[in-house]
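One chain follows as structure tokens, the form predicted alone.
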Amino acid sequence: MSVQDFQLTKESRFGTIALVLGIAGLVASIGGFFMDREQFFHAYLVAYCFWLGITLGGLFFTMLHHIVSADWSTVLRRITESIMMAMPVMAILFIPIAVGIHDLYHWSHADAVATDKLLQHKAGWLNTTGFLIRAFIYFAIWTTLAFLLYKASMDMDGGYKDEHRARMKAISAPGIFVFALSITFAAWDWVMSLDPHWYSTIFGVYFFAGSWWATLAFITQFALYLRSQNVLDKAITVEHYHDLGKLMFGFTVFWTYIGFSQFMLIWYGNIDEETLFYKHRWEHGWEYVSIFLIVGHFAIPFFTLMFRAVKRNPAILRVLTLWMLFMQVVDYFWLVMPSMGAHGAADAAHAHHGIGLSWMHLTTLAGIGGIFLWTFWTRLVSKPMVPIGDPRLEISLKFHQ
């Protein structure tokens, strides 16, 4: 790596390997589509939510960095910008979900709506046309925010002016509000409506909390990968990993708080259409996944990250962040898969029996992930890997707790 302009001096096979993995995974997944359509679309939705969540997390990190005028995270900003710039590709990868509406969402069937009064009341929102229009709006918002922020960052690299920082703040301040609304509605549309009889007013916050938590793990894991390749190893120091560790610890607690709040209020209210969500996840083997989620998504990272030494130990962080990414996949699996075969039924007896794990979960995860990583890497290495025009870079490079 050239320390003068922070760009790679030789090619890396990372992008090529990611692209090959992505194409192979998608091709294998297409084969699964012809074998079992319903299984394919549910597995695809799990994988898509995971990688889209990280992409959205990169956008949120970038906006948050500008709003609070953070110094320490400046050296990480080009990584988060490259993550968010995968948004156009993620929009294209949404197409299979649009195609599979009838396989995923019970409310999309006219005959089901005709015999269900609750679905009739929700038809003004839950309809195919509205679903697709809103999806277009979500991606338009996220892509526009990403491109505006990235352009301002590139302009800053060409020569710093105070107006660059002011522009980034002007985009991020209202942008983060619009982001919050859009990710909430997207979570309702794409995941919560899998069971149209169930609803939770804080489900959007739950979806965001898990996505942001996984993004922090991804940033840490990728920075550690660069460190192992002697890239940015002097720029991203133990001090930065320590702060990333504190954020991961904090949002481990936040995700748990939101998840427990949702459960407690539904348990206390004891309304049939609400409790059904947890009933489906506490029978036919799903109870073990639920317990595993509590232990793996909360207890293990919580009791590990609470120690200062862990947050400053690259070897432990490398293992822990891989575990966190895996657990976020489990969380989306837990959210999506119990609805397969349930068809929005108000009676738990009609729900899908069994966990429904398939090899397509691996191929879709690898397929979407490979394309995402290739896009992310290509963007990252095409420009300086840190924002060289930002005067706060020097502060970030010398950052100390």
Contents of the next structure:
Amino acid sequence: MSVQDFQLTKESRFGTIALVLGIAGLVASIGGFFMDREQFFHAYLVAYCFWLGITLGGLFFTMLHHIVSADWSTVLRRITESIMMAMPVMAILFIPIAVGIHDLYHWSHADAVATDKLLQHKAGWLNTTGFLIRAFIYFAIWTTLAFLLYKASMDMDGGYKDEHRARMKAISAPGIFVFALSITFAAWDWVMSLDPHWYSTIFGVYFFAGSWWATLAFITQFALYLRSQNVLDKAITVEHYHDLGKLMFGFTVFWTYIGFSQFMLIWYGNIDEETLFYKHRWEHGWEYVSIFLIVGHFAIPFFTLMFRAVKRNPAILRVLTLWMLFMQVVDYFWLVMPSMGAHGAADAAHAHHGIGLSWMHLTTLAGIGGIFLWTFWTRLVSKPMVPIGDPRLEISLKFHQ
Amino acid sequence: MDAMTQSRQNFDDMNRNAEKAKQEALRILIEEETDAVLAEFDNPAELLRAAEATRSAGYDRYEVYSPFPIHGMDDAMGLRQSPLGFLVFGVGFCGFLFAIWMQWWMGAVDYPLVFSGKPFFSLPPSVPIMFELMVLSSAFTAIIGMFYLNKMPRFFHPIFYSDRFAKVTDDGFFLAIFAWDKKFNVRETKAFLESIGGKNIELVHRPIEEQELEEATQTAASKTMEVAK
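Same protein, different state: after the form predicted alone, show the form predicted together with the partner chain.
Entire complex below, previous chain first.
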């Protein structure tokens, strides 16, 4: 195969459609902002977590690939690199969350903190200035890692040197360490602190587990889309899907394991501040969402991906990964939405805590998603769609179980 | 030609005939005792082609040997998917059910104790036990089932009679067709392996004792005499 085989030659409207969808979604969401601010910000946070999780997953995939010197995933590397390069755009899309801090986070209200001993105790971490500074640091770390790795990859395309691979490893090894810490703190700041009295030390891992799981589903879904367009269909074969399937199967169990570990310790400890999190998710209709999460996020992928035939069947995988992406949205919905209405109004006791399903979930998902996909796609097609300079590409192309 | 020369000539002929008879007896004996016909191939690609040819020739009790796994060999040999996965799933599920029953019976029936106001039996604390017992029974099934399906442990196999076969741990690529194949016929199988490019073809058999060979030669001789009469 020559370089031309890996370059998108035919016209594709993917980027244009994504951009139009993104702008339309964001405009509609701004309409929602004027109708119901609280609903808008919560819906935005759900959608933002979903797409940011995938962006972070792309970064993690790339670093993991370098650290373990993986061969098989070399054909997927340019896709994961293009995903992680959407990080600056995701940083810009974070601005609405910073703007909506008072609508989202109870602890950001000075009057609420004044009457709350626990929040006073936590004020050293949970304060508006710290929140914004930390957000800046997280994005600085992630963007730097993404750019350094992408730069190394571009250098490698220009002609392979051993120094390139050494550099990728040297970035990735400390990078994955910093990544683990930053994603944990980010998950505390942006999602866990929605219920500022509640805490769970495993929460960062839970956030990561779901994001990474969705990333694998996204990569599979996207590669299968390319396949349906006859792009890279000779490069990314059933053997690669089989391995992606194994990873998705494994991380289905991982997500469940982490989610259950969090639940069981809280159930056993039976401390008011901790159990409240689950109480909110087991009343006013939320119990159905919780059960749906167990069935849809665990049981369905677990029992289907268990079979070798499923992992090697592109048609089934397309449906299944779409389902998994949907379930990851439900997961963030389940994390974020029960907190809506729990603050702002002085009488938190009268908060409805009901399922705040709204059309804004669709518009924010499409809005952020469209911009993300457009950025990702533009980056991907601007260069050969596989890392042509990597000597392991040959191995990856011939990869066999 | 004098008498002396004549008698020596006769003596030599006799010897030669005896030797010939012995060789013939050995050949028959080996053919009877052959467990497998072993052929060597130069490289993995040839071995892969040979496996395909052997399969399409209708043999199904054959085996290929190489120092490392060869991609595509499963397909070339037409191996079915191992039933191990289903075995593991079944037994793992039983372990899972057993754990639920055990947790309920021990906690709520046999020895009910109140722990920090928790119910005698409930799912959350039982899930780790369900999970662990499922994993334990699955792991045991996977290991024991793998041994069973591979007919292991097995301390000897007729293929070890071949000295050349030791090369398989280094740079030898072998294909063996076994005597218990329905289509097996020593000469035809040997000719077949030659036709698909096998080298150093060997009839793998147990060592033949000298005494055994004498007996076989005599039996053959007496049979010949009977036929002559």
